[in-house]
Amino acid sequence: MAQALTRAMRDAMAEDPTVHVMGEDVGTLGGVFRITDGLAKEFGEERCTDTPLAEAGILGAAVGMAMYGLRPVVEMQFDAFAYPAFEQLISHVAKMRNRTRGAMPLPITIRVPYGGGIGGVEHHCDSSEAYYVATPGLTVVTPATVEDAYGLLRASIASDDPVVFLEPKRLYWSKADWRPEAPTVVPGIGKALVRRAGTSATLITYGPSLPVCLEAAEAAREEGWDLEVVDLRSLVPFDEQTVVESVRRTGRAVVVHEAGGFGGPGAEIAARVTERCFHHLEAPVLRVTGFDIPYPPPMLEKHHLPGVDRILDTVARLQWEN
């Protein structure tokens, strides 16, 4: 996945001069993770451009940047980290094409890499996407596989309004048979795909968690369980017609993601199923999601991150005759 970031970053800088990388670290080190390797070498420092540990100055710089006619891609580094830019994100990257009535569009990308699953702690692993998703003005997007890292970048990066972009860092070594050179084409932001169809209920998930809800899918044809998985790729603009078609069928689902369950984005999916398809269900609408608290220590985050016997636990409580 990480490849595939960096390609269509690339690929963006080369057919677009106005595309422009800012962040710490992303110039000669290439960024902490190594997402914009070679970029500083290849278009130079003006355009793949090192900042000073100030995120609130990133965000605000891109803000006057994409005002005059440059298309912004900021890294994030860790999640935590841009929580200093939290004005500048709210008070004028989401405000500023209505602020304007439509006439000044903000075309900023901002990489967020989030999540857990790779022993950091705090400020290194948190689950922010309900900060975002609570903000209107904001596009947000989430790959889970190589290709989506491909092809959700080069659609936020094409995008005239201004996208948060989460990247799940523990699927930053996830690996896929892709062809950097003829990448394959994906639905663009906005549209939710069904991994994996199934009849006995749906889960509904994103970013890192849904090689988690494949595993516990395969898993619970032991227990006679038929589990279809949507990924939702896309927070905002959420693809309601996708999910309620699957819970239709299914007429059982679960909502699982890392960020916390109160007041997270699964709050919002299961109010919104229970809305669209309360006479199709054939029990409440569940959840599971990381727990209430500051994110752990990494001896315990195994404990703490949603994984495959809590799903298949939840799925057991979906009210089945037998």
Second form
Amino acid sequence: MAQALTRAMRDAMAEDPTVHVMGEDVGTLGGVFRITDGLAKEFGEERCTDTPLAEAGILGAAVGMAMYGLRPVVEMQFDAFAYPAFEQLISHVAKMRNRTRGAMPLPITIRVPYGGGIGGVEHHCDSSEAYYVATPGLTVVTPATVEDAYGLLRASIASDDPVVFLEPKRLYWSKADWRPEAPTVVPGIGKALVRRAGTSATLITYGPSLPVCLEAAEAAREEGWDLEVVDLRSLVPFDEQTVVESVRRTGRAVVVHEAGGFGGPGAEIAARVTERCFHHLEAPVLRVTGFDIPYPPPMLEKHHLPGVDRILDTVARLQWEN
Amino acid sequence: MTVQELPGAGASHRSTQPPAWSPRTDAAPLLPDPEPYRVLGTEAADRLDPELMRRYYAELVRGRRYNAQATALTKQGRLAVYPSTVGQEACEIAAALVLEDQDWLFPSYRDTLAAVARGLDPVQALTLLRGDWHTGYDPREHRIAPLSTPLATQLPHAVGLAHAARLRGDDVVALAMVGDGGTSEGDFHEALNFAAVWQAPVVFLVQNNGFAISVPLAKQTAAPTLAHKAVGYGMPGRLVDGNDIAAMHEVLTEAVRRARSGGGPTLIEAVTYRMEAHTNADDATRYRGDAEVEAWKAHDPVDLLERELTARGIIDEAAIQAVREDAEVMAAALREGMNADPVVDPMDLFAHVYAEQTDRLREQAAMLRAELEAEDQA
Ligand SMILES: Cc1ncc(C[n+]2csc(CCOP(=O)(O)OP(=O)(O)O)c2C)c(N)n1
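Form predicted together with the partner chain, following the form predicted on its own:
Every chain and every other molecule in the complex is listed next, the one we just looked at coming first.
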């Protein structure tokens, strides 16, 4: 996946001279995860810039650059280090189009490596998506596959709206039969995909939890469950149609994500599904999420992250007693 | 005691000296003169350009009248709120007038007068404060960024824009305005640092008007002056009398010239005073005494220039009268513009959130439309 992301930026920069990559260590080093590897060499330091170490400054400067017609792609080094930039994000990035009645849209892509499962120490593993999806004006996407890493990042950079592009860290090293020489075209922002068809229940998920859900769906076969898995890909806009159609087919739904459950995206999705599928549901919409705790230390994270067993236990609870 | 003499620093250590490092030794020219720069009432006034000063005088009088009119409009309920710049007109006007057409102004919520002096229609400039929309103009058309309410957050934007313009080879300078309280915000520091590292063509203008709402400068900072802060970032700091429009003009012009010629950013602290309350919602008697306000009255920016120009025969009673009449015309036009009820469209709520409306917003727009139709029928 890391390669696909690099390739997406490279292609975007080659096609459009207004695309500028900026952030901490993105130049010579190529980013701490090497996602910007080679960009400074190929396009020069003016287009792939090591900035001073100041997240509000980085995003604030990107706002000004976008005001002048550039398309900044900002790398936030880690999920929890994007917080200093929140005022810029919420007060300006998300609102500039609205404040100026459409006169000044800001085409900024903010790449945030997020989520756990890599044994990182604290402040390196937050699932911060709830903050972003609660902010009107932001588009929020998260790829779970290598194709999407490329396709969604290209779409994000091309978008005239600011996009928070959440990169599931633990999928950076996921391999797939993807050939960067011939990038696949994927459905754009705002479209969810059924990754596995099934009939007994729908698992609704995104980003780092997609592979876990697919594994759970395989395992559930033994229990006689045929699970459908929907990958949201984009949290805002939310593809209600794909989700609702799936749940109406299967009659049961479980939302799975790493972020805490209280006030997490799953709460919103469960409410929406309930509103739209009430008469089709055989059981309440259930959620499997991370605990409502600060991200735990590496030796405990396996207890926190929704895993296959927890998903299967929850699926079993869908046999609701009438 | 040197490192070598420290207990335990024996010959077995290969080297106890860190590698040589090279601090910048050229900081002295960056330091501000601790006395605010003045022109009016000094020898420097001999070189005043009469043409320019007449223009400034007219703008100052208009600015004062604009402030009075806007404040009156709050009393009539035509403006939700107005942060007055009475006493600060020289800063506002010089900031607007030293810029070329292609340059950008990044004002804070207090700086409507600067936007108006740059040529923005006053009614458009007051949209935010009237409450019919957040920004009443196209920033690109006027090269005036939206008035920024979150303190200091517009400063990194100015840096980014100036940087982008320079990357494109365009001759553009950004001038960003902030209050003394705003200099304590992180964004102020990040913006200065970015600007200096990038050598961005930016001028930072701090209007030190004594207070951040109720908090005096002494409780805001322990620095000798706000201009001193520049040195730590590697840019020059300049201290200027913010009520002396000739001095403001010179210092700002020099900073803009420096930025334009690739010399990088400058931090300017204009020492001035907020004569009125923070906004019409504030009670200034709770935190400052009349004596202080009276003392500053004697140093009023309009009077200062009027006295100098009259003494030098650059303006006379007739010219002053003509300028005042012109200001009355402006005020009447502003009153008229503001007395027309703004037309607001509730469906605008959903129109400018995303380039393409989301399903969610479409649904909510439909809901509001139905509510409005039901209201119409009732
Ligand atoms: C980030 C932020 N914090 C708090 C406020 C509320 N607030 C509005 S104006 C103000 C004081 C600003 O003082 P100063 O920067 O000196 O500017 P002045 O009003 O004197 O022009 C405060 C605290 C704000 N607008 N933004």
